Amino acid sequence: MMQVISQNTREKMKGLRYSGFGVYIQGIKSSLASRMAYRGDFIMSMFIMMIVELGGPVITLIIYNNGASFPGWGVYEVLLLQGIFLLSRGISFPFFMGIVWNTISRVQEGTFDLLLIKPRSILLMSIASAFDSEDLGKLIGGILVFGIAMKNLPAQPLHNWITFFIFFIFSILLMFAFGLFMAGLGIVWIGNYRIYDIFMTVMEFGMYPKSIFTKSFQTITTYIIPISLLASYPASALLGKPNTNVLLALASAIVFFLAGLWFYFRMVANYTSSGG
């Protein structure tokens, strides 16, 4: 009996390892296992990127230590709001946003046909295979700039925190889109790093309180290329702030999702390799 339990879990754990999460999870792990044969390198690395990350909430302080404010907005909301966007950053940046440069890169060297002939999807190889543990240390800026937030607003109701976690997942969702765009911009313009540039500025707009900018730019921020729902939304919904026009901008934020994995599998299909 034992026997057969024991081999009905081994069968279990070779089919988890060959499935698409266990491919996943070995790709993590062949990273974090290159990366810590340089253990003080690796530490140094997420520590700068912490530090590079803070660099908006640090601006903030100086803004409102000198009298100046976001409309709407105490210090720490905005703290809160920048937190919001670094945990998003932090989330995606190490996890999935290596698709981007792993593309790019691969394209250019003329090994993303290595992707291409495996018995997985392209997707998930290019995913996999570009976990950035260096990136953590975005996830732990947004980390500390979340809880220092926190600390100092007032303790917010369930239903809050249930709402905030509901826009999260379409922050998250919306990083992953931002991505997907950004590679198969990859495969059609070679070697163009500036694509990574271009997109990353966009998604700065973010960081700040979608009410400081004009109706028209809200518009285009929240309906066309969603970028409110990256952090000003969940932020008002964990505070109580009122969201107008959610479910219209949800939709938005699933629509831009859909069109970026439109728009990647076919720059993928029109592919032609590095001869072509």
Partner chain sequence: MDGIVSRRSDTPPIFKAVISATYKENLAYRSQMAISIFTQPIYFLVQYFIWQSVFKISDTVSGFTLDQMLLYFAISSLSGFLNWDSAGTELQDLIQTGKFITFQIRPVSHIYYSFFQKVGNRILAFWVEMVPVIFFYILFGIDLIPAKPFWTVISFSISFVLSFLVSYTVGTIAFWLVKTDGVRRSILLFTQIFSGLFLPLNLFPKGFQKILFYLPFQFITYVPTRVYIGSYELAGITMPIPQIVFLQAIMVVIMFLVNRFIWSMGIKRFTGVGS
Given for the second form:
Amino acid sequence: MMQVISQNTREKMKGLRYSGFGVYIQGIKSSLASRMAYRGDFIMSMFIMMIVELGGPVITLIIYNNGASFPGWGVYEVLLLQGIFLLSRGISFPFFMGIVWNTISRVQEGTFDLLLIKPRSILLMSIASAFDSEDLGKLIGGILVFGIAMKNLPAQPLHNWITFFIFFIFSILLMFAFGLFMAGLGIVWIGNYRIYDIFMTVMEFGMYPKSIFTKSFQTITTYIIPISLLASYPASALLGKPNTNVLLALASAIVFFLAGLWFYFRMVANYTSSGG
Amino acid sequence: MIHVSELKKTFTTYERGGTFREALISLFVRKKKTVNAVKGISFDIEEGELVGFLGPNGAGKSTTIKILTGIMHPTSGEVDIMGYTPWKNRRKYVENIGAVFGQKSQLLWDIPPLDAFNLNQSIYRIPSNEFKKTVSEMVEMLALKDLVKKPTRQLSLGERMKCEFIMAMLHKPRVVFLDEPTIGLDVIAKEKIREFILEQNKKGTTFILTTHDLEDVEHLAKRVIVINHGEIVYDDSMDKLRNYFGEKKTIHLTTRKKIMLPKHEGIAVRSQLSDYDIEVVIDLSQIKLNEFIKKVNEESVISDMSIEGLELEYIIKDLYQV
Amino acid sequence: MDGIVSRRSDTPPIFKAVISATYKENLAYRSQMAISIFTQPIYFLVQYFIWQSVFKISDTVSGFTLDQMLLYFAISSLSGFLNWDSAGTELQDLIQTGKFITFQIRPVSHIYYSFFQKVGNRILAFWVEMVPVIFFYILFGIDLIPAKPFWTVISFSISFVLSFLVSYTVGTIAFWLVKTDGVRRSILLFTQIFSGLFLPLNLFPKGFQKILFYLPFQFITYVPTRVYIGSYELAGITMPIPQIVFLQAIMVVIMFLVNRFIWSMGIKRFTGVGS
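Could you give the coordinates for the form predicted together with its partner chain, as opposed to the form predicted alone above?
What follows is the whole complex; the chain from before opens it.
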């Protein structure tokens, strides 16, 4: 079939519909359609995703309700930080973190090969076929917590919002890097869904103000696995609190992301050369 | 040994709309719909028989099997198997039966079949010496050797199915239900399993075989029960089934000239590849074979020809369409 | 049971066979289980930092000192490992794939089978997950000696059965619903929150504590953990240890009856009685 397509139609196929983004959108559409077959279950699952995410903020509220607090942080400031953390997760989990379970289950079942024979990047295919609509519940949870916190905090100047936005992009980038590491691990560590657990617990460090950890832990969470960028840095920026060693933290995030990309493609190459 | 009379099963289902609105309405007002899956069937099976139980999808075949294995209660009717009513006193009854479901495994995926056998040994309370003897006999018969000591997930489909048979027959059940036991298997594995079934049948085990694989039926069953639309449409020996619709032959013809079939009752075209190549079924009670051949040869000049008995497949297809 | 047992005494009893088969089955996944050796200390460290920081300002939170708070998190996590349960998920899977009939055609009751599957699975978890984590807590300097060892053992055993019954009952829903992941996950989550796995129940708002007191969930984690620490209090109600353990035992009986009732309705539906 492909040979008979004229040069003319080939040109037309360069349109948006056939771009990587178009493939991705198609993936989202078909995932939503199949999930809609069991609406009740879908809505309930989404609700659960949201409730699960509220665990951290609830603990915060309970701590403050009992008259205790994190030194230097008001209750709504902590909630803002956690809201940002949840927003970052709420965007990454439905839109690209599905690459992890998709890779693990496909490698286990042997259907990963079906993605490899498609004439597109394996990264694109793994993400496009893994839109996780239930995880939109996480996003709703994030918007909720972020909104409540903002409503109870004074309005922030525009330049705070701008720096916040830049940090937030890095937060997403970091999530993507996490996804790449997990997916890569999923290729070699066959059928191990607990890979998620490893990263989810590590991420726990990102849900609280950087200042509650000891100095040595702060070093790890800023420069080695820059988890502080997930929420602590963006929240401090938005609230006008001082952030230290910003450039170094951003640089290590980029290094971490590149390492993730390298690791992922390395593992894919491993898989293809060993024949699965 | 097995006595079934006037067995009926009626399901009540509720129609559920596809759209969200319909689903919402169905929460309050539900449209009832009754389906008569089995409409009063009766039959008897003697000890040591090997009966093929056939029917198209949705004919009531699996409902009947579920009732006979004690998994489902009928709406009405009587079943007596070895003195038990299957759906009453389930635990006692199932000690005496075995079942192999081609698509529902009793084995444990991550551990060797032998460990799963041990589990059934305990469940059926089989004495150890008897258990060991049965396992080694069956392992030999099915040529499994040390494979029963390998984790189930590493076995091929055929090897796994052989182990399913051992698993189901360890406790020497007198009646065994087989549901699609050779589905997806290669020719050699199929043959081995059929041999095994025949061997066990010779020793006196009664088998009831449901399958869509007619080769299984041809090789195994001496008697066939065909069920369709919840009723038995055929219940007799395998040999009689072949001539159920009268004596018919399938004839494949290649001719020099364009084929002109004689205008006569009892000739049906099954497929026609070209003007010179045709496959017909003729009913010998209406037209004689030599007469048919003569006529065709006069008109079209036969260059090649094969004559076969009507395949089981076509007889069953006809039965399913009754 | 009926005189047959003595003649067939060389056959291992079903519970032994199920435990050993499940243990072997799960051995294949021990490396996955072992991930807890990494995740649990990290999770605990985060908790440590949170409460360390919180207790810099106040000496007690809801009657707990820092040490008691950390002990609570340590013990509740161990209770979490002990009570972890896949009975509900597995039952749903069996029903939905139709494989449940392979149990119906064997002379064994599924709840009995399933319970000993959990036992086999948790024996493995004990070595692979709990022992290393206990070792970590000891290294971390947590004083793990239970206040009342006898009642602690009793209370943990009861919670083991209770958590199984809750999970198994939830799994029974599959007799009615086609897709049950959502319901199961909701109930699992609420069970975990309301049992006190994530946070001591006495930290919740007072009004909410009153509701929690009357739900079965507190008996799964909160009660055994408080028995371990040596004092019980919820919603302003304090109780001697033997008394709360007694209540826990009553709850198991109630839960068992509830399960058998729902189960018998489910089986009726499955076998099509009266339809």
